[in-house]
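What follows is one chain in structure tokens, specifically the form predicted on its own.
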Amino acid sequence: MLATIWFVLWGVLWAVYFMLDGFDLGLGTLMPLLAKNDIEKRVVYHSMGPFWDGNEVWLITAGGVTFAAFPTTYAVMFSSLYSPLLLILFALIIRGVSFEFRNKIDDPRWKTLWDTCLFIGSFTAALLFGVAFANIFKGIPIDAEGIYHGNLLTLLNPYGLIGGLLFVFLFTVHGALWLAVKTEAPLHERAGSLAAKLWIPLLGVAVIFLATTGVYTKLYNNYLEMPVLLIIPVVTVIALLATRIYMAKGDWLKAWFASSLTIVSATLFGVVGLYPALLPSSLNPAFSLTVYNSSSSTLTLKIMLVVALVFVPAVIAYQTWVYVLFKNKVTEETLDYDEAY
């Protein structure tokens, strides 16, 4: 029972991370298309600057939970997916450094360098998170000893790449909506227009992903055994359609919340379909790592649950305070502050 509780928490932590960091990964990817001059680029930086590092606390938490609650899965996952996870780490590092270094030297070439790093880091992380999770849903070639029989190219299979594209479009729509909420004209109009245009390929990729999921994975088995779980993909579809409806009405904040619900429910769709597996084996189902054969001891899970019940609310309270504190729109006057990006 405790292992199942931690499986649910594991999935929720990833869903919250993708919802929160998704908008700044998407915004970093879109910045070359949205910002036309240095002032607009600084507005884009500042619209995500106060939030991006706090958002990544959820990534650390999700990774920490994998390590502490399911150490065998952690060991096999981080050795099997070593190359993409290392690339994600480098991508997150260079985009993090770009926030701090861009304004250190007032030189266009220096700023262009870090703008490029922000774009590469954001796009690469979004794409590879999708590739990694699609491969987890599909199953990776691990044997009974947890040894990975493949390489980086093995992960770049059609289903993995579709998952990567799905994450890129989910995050770029999410990021454009966030910028529409946080800015005024002309960035506001440009971001809203781009979000509406990107929603169309997002819908197409989402349909392809759902169809190919039935071919490449066994995620639908849990839904066929317990039809009540179908509420999760239904909510995903409704949230995705609601995102477009709110865009048409010009209600960008509600569109952003609908996009958030789309990302959370899409992630949970995959996680629920996986259960009880954490890392399915494509070689033999008997080699899969599950909540039953890869979790920590009962005592460890109990202690961790107490720790989580104390500290997770504190993290939520802190992040809520940050979002409330920086709730106003970012304008050119905002950039006059010494702390501005």
The other form holds:
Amino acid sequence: MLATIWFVLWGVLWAVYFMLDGFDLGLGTLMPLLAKNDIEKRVVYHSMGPFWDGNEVWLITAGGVTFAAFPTTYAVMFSSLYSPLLLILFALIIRGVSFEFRNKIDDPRWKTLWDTCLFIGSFTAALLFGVAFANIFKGIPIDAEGIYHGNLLTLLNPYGLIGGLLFVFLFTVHGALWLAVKTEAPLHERAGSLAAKLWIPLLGVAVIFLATTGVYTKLYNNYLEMPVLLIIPVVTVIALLATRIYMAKGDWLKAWFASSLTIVSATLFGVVGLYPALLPSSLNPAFSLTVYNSSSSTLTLKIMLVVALVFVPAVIAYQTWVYVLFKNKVTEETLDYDEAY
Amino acid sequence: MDVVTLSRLQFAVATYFHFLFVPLTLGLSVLIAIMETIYVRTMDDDYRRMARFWGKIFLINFAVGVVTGITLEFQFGTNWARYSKYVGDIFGSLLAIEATTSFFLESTFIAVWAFGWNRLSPKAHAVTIWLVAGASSLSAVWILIANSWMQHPVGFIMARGRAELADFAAVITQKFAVLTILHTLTAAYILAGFLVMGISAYHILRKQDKELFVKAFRLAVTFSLIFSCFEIFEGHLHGALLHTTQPTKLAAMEAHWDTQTRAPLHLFAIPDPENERNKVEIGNVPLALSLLATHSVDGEVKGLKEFPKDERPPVFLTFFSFRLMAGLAALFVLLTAIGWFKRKKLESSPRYLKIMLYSIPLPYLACTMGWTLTEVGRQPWVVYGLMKTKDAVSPIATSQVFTSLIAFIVVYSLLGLTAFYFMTRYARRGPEPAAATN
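Could you please show the structure of the form predicted in complex with the partner chain, as a counterpart to the form predicted on its own just displayed?
All chains and molecules follow, beginning with the one already shown.
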């Protein structure tokens, strides 16, 4: 029971991470398409400025909780996904320091260097998170000892790549919507119309993903056993459609919230389908790592739960306060008064 | 090279590099918080400019600290999977608690601080930097509890082939952890104090914004003097604790081969591990090792020969890193004490100011040596007495680790050079002009 609660929390933490850092990674990916000059680029940086670091902590916490609640899964998952994970980490490093370094030298070549790093870092992270999670949904070749029999190319299979594309489109739409919320014309118009354009391939990839999930994974089994759970993918589809409807109405904030719900419910769709496994083995289901064979002791799970129940609501409260504090639109005028970037 | 060696090298690169930035984050956040508090109390604009000036350096340092911290957390899984599986029940939960209680607070409020100058009242703004300082120190508390557990595992039982938590209170309150926390935080405060003194010295020498930098220097010198003195006292307790908790580390850091009572201390020695003796011993202080380690001249101190050869740490590195660290610590007391007496006539002490400018790297060296002693001195164990480092590594291909190690070295070198270049540049440029008040 306790392990199952932690399984759900584990899924929620990843979902919240993708929802929050998703817009940063999406905007970083879209930077070359969206911003036409230095001022517009700085506006894009500023639209993420006060938030990206706090958002990234959700990743640290998701990783930490994997370690704490399911140490065996953490060990096998992270060592099996060695190459993609380190690529993600390097991507996040160059993404993170772009914010700090970019505006430190007033030379277009220097700025272009860090804009490129932001783009590469954001795009790589978005793509590889998708590849990694699709492979987790599908199962990876691990044996009874938890030793991985494959390499990076094993992970770049069709379903993995579809997962990667899905994440890239989810995040870019999400990021474009964020920018539409945070800016004024002409960046606002450009972001809005780009979000609408990207929504079409997103819909296409999402349909392909849902269909191929039935072919490559066993995620639907849980849904067939407990049809009430189908509410989760239904919410995903409705949220995805609602995103487009709100876009058409020009209600960008609601569109962004709908897009957030799409990302959260899409992640949870996969996680709930996985249960009770956290990392299925594609060699033999008996080798899969599950809530039963990979969780921590009851005492650890209990202590962690107390910590989570006290601190996570506090985190949500003060992070929400920060989003409200910096709710203003970012414009050329506000740039002069702010630090860095 | 094998996976164990490569993974150790990679972890060493990642942690040493990360810890070039962490102590400044820990220490400078406190100093900036004090500066802003003085500003709020006195409305002396110099202190606001001071906080903003060091804030710029702080933010560059912070950014690199953040991005290199994430890799560390994930490396336990990528490179030390067997370790993670074996002790995750305890070690993993401490990391997760660190993220939940500290990283969120730190990362969220540093942004509020950086972007909030015009949005918050001076008082509320000062509160945000106190939150950052508190959260940074709290994160150090949790990670050091985790490290201390590797040094001296307590509060666990062996069950299902792994170490499982049995007594959480024992883990978080054990003496080893308390002393490690005090030791590391104090070191960080000294390091930040030296940075502030060194940069202030530079500007006082060049007669730029002299008033502001004299104030900053005085603040930092008092701060550093207190912590330098405390560090000597605390370091002694810390070393004495090894007598009961990590006898092999104590023996190696003192190049002490034979178990004996009334053991002497060698101020300097050249250990000869092959022949289990010291080639050279200079400055032997009779009885001192027994007295320091056991608080009694008759106390017995175990020598390295007491332990099988494959359970002894590398003696050279452990011995010299300790000597260097302890020597530097004594120097810090001396330098800050001189500074404290000169604090009212700094401008007429150019030679002292120059020494302080060039002393900026010394606490960095001391921190690095401290971690070398801590981690090398623990070998061959990853968890002292429980699991050996060679058994902790992931079942992965050598080529993978080799590639990632090269990537770490290249990326981190570029990152480090860029960060230190910018920190130096902002340090040289000095604070914004007083007229720019808004």
